[in-house]
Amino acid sequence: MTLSDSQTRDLAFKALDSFQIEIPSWGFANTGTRFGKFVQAAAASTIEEKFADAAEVNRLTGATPTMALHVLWDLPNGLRDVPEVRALERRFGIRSGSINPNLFQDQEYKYGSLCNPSAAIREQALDHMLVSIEIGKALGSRDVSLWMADGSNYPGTQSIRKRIGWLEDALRACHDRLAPNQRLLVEYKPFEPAFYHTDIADWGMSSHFARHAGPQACVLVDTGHHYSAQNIEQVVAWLLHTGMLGGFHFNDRRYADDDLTLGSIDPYQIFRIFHEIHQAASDGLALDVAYMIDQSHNLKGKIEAVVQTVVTAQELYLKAALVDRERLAGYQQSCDLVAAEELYRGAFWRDVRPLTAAWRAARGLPADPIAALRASGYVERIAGERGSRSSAVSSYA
C-alpha cells in the first residue's frame, strides 16, 4: 500500500523522534595517527570544553543527548572528577554516555591488559575496570563499553587458550560488579595494533565472553572492526536473532580502521544496518540498542565533523525506516529478485532531506544544521579563545 505524504511524514517524524546517538568526547579533542597529529585551534583541551561542544551539537541537531567519556582522558583522577562532571552535565545540558575505560595507553600494557601474562598487571587492569564501573553508577551511566588492544604479533609468542581464560574471569568479575541497570559492552577488533592474533577479534569471541560473563553483557560493533569484504549487516543480524546486539561505535573507513566520518565511503552499508534493525523491531525483537559515534577527525574541523555525521546517521536511519517492509516481505517470498532489491534500493535512494529538514523546523532546529553552524560563528569564537593549545588526549582507540 503506498502512504499518502502526510501518512509519510508521520512515519518519518516518529523515526526521527525515537533517535539519538552518542557523541564521543574525544571527537572534540587533538587526536592522530601513529604519524603525528594536526593541532586544531578550536579543539577542546579539557572537559568544560568538551561538554560545551557537545551542548552546541544537540542545539543543532536535537540528537545527541549524551557524550561518551574516557576514564583516562576524561575523568584522570577517577571518582574524584565525578562532581565536576556532574556539574557541567548541569551547566550544558548534556548527559555522561557510555563510561570507556583505557586499556591500551600504559606502559605496562605492552602484553596486553587483562590478558596478559602477569598476573599483577591482570589486576591492574581489572582494578581500571571495576573503577570504570563504579564512575558509571556515579554518573548514572547505563553502559561501560570495553575495548581492549590485547594481542599479540607472533606466532607461538603467546598462550592462545591461556588467554582466553584469563579474559573470561575477568569480565565475569566486572559483570559481578554491574549494577542492576548498567550493562557491559563488549568489542571486538580482527587486528591493530596486535597484527598476529587480537584476544576479541570477532563477533563469535565478542558473544563468547559476553555470555560467559553474564546476561548483562553483550555485543559492540564498531563498523570499522571488520574486514573489507565483511558482510557487516549479516553480523547485526545474528547478533539481533541471538539477542546479544548491544550497541554500535559508527564511522566509516576504505581500508581498515579507519574511523572516517559515518558514510563518507559507503553510505548503503549503513543503511543495510539500519534495515536489519527496523526489520527486526517489525517483527517484534525487544531491541535496546545503544548508538555511538567513535570517530578521529584529523582534518575536518571537528565540531562540523560531528555535525555531518549526526546528520548522516538521521538520515540513513530514516531512508530505512521508509522501506516497504510489508511489500518487500512479499517480494522476498516469492522470490521476485529484482522487485526486492529495486523496492530496497529505491528506498536508499530516495532524497529524505526535506523530510529531515521539516522535522527540524517542527522541532524548533536549524533546517540545516552545518550551516547553522557556520552563520553561529561557534567555531571562530572557541578557536579565539582556545588558541592553539594541544589535548591532553595523546593517543586513540
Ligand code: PSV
Contents of the next structure:
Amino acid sequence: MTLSDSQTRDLAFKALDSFQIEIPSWGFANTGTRFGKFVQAAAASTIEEKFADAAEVNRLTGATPTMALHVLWDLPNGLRDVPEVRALERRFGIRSGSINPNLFQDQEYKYGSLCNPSAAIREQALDHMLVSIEIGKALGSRDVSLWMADGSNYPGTQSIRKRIGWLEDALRACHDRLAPNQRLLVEYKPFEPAFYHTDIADWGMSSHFARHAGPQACVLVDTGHHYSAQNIEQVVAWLLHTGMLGGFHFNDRRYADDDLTLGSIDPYQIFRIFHEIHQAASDGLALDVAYMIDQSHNLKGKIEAVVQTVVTAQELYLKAALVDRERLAGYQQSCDLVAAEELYRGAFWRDVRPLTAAWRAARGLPADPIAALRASGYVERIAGERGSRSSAVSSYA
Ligand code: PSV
Ligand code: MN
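What I would like now is the form predicted in complex with the ligand, since the data block earlier showed the form predicted alone; can you produce it?
Once more the chain from above appears, this time first in line as the rest of the complex follows.
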C-alpha cells in the first residue's frame, strides 16, 4: 500500500518524536591522535562548559536531552562531584546519561584492569566500577557503559582463559550492585590499544559476559569497533533476536576506530542498522536501545560536528522508518531479489530533508540546526571566553 503524504508525514513525525540520541561530554573537549593535538579555542575544559555545549546542541536539535559522562574526566572526585553535576543538570536542562567508568588511563592498568594478573589491581578496577554504579544511582542515570582497554600485545604473554574467568567474576559482582532500573552495557572492540588479543573482542564475547553477569546486562555496539568487512547489521539482528542489544556508540570509520562523523563514509551502513531495529520493533520484539554518539572531533568544530551528527542520525533513522516493510516482506518471501533491493535502496535514497524540516518547524526548532548554530554566534562567543584557557586542559589523548 502506498502511503498518502499526510500518512507519511504522521509516520515521520512519530519516528522523529521517538528518536533521541545521547551526546558524549568528551566530544566537546580538546582531543587528538597519538601524533598530536590541534586545540580549539571553543573546546570545553570544565564540566560546566560541557553541559553548556550540550544544552546548545539540544536547543538546536531537540533530540539530545542527555549527555554521557566519563567518570575520570567528568567526576574525578567520584561521588563527591555528584552534587555539582546535579546542579548543572538543573541549570542547563540536560540530564546525565550513561556513566562511563575509566579503566584505561591509570598507570596500574598497563597490563589490564579487571583482567590484570594482579588480584590487587583487579580489585582496584572493580572498586572503580562499583563507584561508577553508585554515581549512576545518585544521578538517576540508567546505564553504566563499560569499555576496557584490556588485552595483550604478544602471543603467549597472558593466559587468555584465566582472564575470561576474572572478568566473569568481576562483571557478576558489578551486576549484583545494580539498582533494579540500572543496566550494565558491555562494549567490545577487536583491537587498540591491545594489538594481539583484546579481552572483549567481539559481540559474542560481550554477549557471553553480559549473560553471565545477569539479566540487567547487555551489549553495546560501537560502530567503529569492527573489522572492515564485518556485516554490522547482521550483528545487530542477532543481538535483537537474542534480546541482548543494549545500545550503540555511533561514529563512522574508514580504516579503524576513526571517530569520524556518523554517516560520513558509509551512511548506508547506518541506514541498514536502523532498518533492523525498525523491523524488529514492527515484528513486536521488546526493544530498549540507547542511541549514543561516541566521537571526538579533532579537525571539525566540536559543537558543529555534534549537531551535524545528530541531524544525520535523524535523517537515516527516518529513511529506515519509512521502508515499506509489508511490501518488502512480500518480495523477500517470493525471492524477488531486484524488487526487494530496489525498494530498500529506494528508501535509502529518498530525500527526507523536507520531512525533517517540517518536523522541526512543528516542534518550534530551527529548520536548519547547523545554519542556526552558525547564525547564533555561540561558538565565537565561547571561543572568546574560553580561548585563553583551553590549550592547557584536555581529557583524552
Ligand atoms: C573506546 O575506543 C571507546 O569507544 C569507549 O567507548 C570509550 O569510552 C570511548 O571510546 C572514549 O574513549
Ligand atoms: Mn565507544
